[in-house]
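Starting off, we have a lone chain in the form predicted on its own, written out as structure tokens.
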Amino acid sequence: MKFVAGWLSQMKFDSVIVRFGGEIGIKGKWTRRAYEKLLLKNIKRVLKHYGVSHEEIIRRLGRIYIKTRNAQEVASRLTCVFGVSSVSPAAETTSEMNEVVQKAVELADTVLKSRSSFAVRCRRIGEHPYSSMGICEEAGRRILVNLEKRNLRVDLRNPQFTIGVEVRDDCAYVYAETLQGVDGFPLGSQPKVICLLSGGIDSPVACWLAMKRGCTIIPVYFDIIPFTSEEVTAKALNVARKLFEWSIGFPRKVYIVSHGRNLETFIRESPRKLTCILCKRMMYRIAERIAEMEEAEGIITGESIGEQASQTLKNLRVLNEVATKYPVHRPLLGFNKLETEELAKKISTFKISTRKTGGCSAAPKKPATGAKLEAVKRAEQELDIEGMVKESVREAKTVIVQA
């Protein structure tokens, strides 16, 4: 439907129409009712932490309604609601048909212009005295009637405004606007996982899409001082912080772990050509003892084939090897950089991910494409790995992101 927020402003609206992705409407009985209590109390978390009032909320089979006087507000707040497929402001009344029917009139007055064209169209559950064609076929006839000055004509197939009725029971809910939510599951219904964060473009997309599949993330930041800057390091906070308005209600932990100095021991100790191999192994043996810490299911990174040297199908197998006892989910893998940067923009991270900061100088000019996983091992055998990760662990700092 068209965004006719400029005209709906003039229209009373009383209540919101929650409408919820359509994969948790194909789950189970018993899955489906436990998806929609936790969209309610995720909904519940958003609304008290903006602060926007609200009546009553109503739960119904694949709807949630809203009784509010902020409407547009909490329409607005609940797009980024994960498990939320749509949103509609709507003016509520009763299921008589009269009074239906005037209402859609009402909202039409409000909502179209000269010599537009419109389309009614109802969705009804329950038991009524007429069907939603008639619905439809009534009001449109009234709006002609009543409106008959603006030489308004119906168009069916490909109408410049859309008055929506929805009738439920004993109510019926008029609207003539609808925004898209970003679907997914519900945050917090499955577990939470470990997200590899920098503060470039691809990770916080990877972290975002595991989020819209219910997990709740959190974030790993690896500090390579001195081969970065301590603005990459803010950079990477205000990004998980960009990311933590996806998961109002959640916990906004970010671990920094202090990476300079593994990555110092293998420019001095191991070939060149390695470095951001070894470099990558040691960050997924320490997102592992981070992970049994927090008692996560697995480990996210943005990684996609061939985007860098070191995520080259034989480098990542040769990465894969080093998870033991954690699966790595890679969400990007097929994805091409400007499909990502889409996402990015979408999710809001990209113009903190694309300020410039400096990248890492510890990179080699020629970095192995193709490692071969014997003479990783072996360059690894001349190192104290464990101790490395212990070390990182235990210095590991937790930092709270504010809102």
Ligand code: ATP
The other form holds:
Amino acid sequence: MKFVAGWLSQMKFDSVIVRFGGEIGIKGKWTRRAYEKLLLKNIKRVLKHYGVSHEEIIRRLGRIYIKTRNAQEVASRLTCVFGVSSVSPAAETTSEMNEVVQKAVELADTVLKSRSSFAVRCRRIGEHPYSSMGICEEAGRRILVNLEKRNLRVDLRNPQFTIGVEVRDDCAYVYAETLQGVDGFPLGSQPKVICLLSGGIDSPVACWLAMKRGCTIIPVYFDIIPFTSEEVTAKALNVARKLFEWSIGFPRKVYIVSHGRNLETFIRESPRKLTCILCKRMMYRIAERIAEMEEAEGIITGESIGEQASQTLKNLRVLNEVATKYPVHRPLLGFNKLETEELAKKISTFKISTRKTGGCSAAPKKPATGAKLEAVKRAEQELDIEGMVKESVREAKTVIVQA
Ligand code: ATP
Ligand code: MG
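Next up, can you give the form predicted in complex with adenosine-5'-triphosphate (ATP) of this protein, since the form predicted on its own came first?
Let us now look at the entire complex, which starts with that chain.
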């Protein structure tokens, strides 16, 4: 957990400003209100989960203000809540001009280094006997006078430090740092999705992108022992645990489907070059059944065009053909590997995903890159596909991944 700069501890912050403008801000009135309420609920869930105390949470149009003696920790925690665009630990005062300016000077005294440049920026909502510009000018002037010995200078274009002032009706907040949030939509604002989570680099990122748009996730892991090891299952569950850190307060259920026997059947009974396609089509079929059971709205995978032999556009078409009830969404479709890796690092799944565990030993030396649907269907007709699906679903286990 990263906390904000050390100097903040010298100033008594008693509040956190939570901003969630962005896309929530441009929604219609009712949607926006619903999203804001959900965001508030999710924020409370996170604070409760981490045991961070707070006295009061106030929701206003476009903002949430949290009164707390743990402003730094609250701010840090909330950067990982979907829908939060930024946060600032702040000190609250009344909106009386003298008090606002006094607080700004106090904060400047804590923050500004000798010979540094600064700017005061103000946002104001409500009726006040002064303008935003008036606050900036007066606070800037008083900072220069009171801290004269520091040889400060005002630089409105490219300041080294910014003292922020936010006046809201009869309250005001001063702050010096804004932490970037993760943005997106509040979790739960979209329905559940089934996520094919392999524990590799890509699928966790795909899951996370769906979460960022408001979907809650139900990961499904296909255990292909004896073609991989127990360690791979453990890795997938660890990745799921990491992902669930982004969905505090929501269900933490993961499905584990035994898929090894299916794979053995494909290797034994079907053309070898079709193994990966048959394996994936089976995953999709089973995922659809689970989606039905869970009343989910779609299936997410970490596929991107051409990343593996089974992910050429031709093969993706053959895969899609089997998903008849639910759409398969592929958030990484156009991502380069490096872009995916960057994101995996940002969301803290990369380290787990890259632990050495060995790949899938069932993959043929020469997998089909342009499988023909007819050939795949012919191979499947030789097998009791429906029986295999039913058996896999019946034997599927669910685990609750503890935090
Ligand atoms: P990942 O994308 O997770 O790194 P990968 O690059 O090895 O895995 P493939 O094996 O081609 O890719 O799989 C493509 C997608 O299929 C994965 O992103 C994931 O969504 C799903 N998938 C693959 N293997 C499994 C598995 N064992 N359990 C669940 N889903 C899987
Ligand atoms: Mg992949």
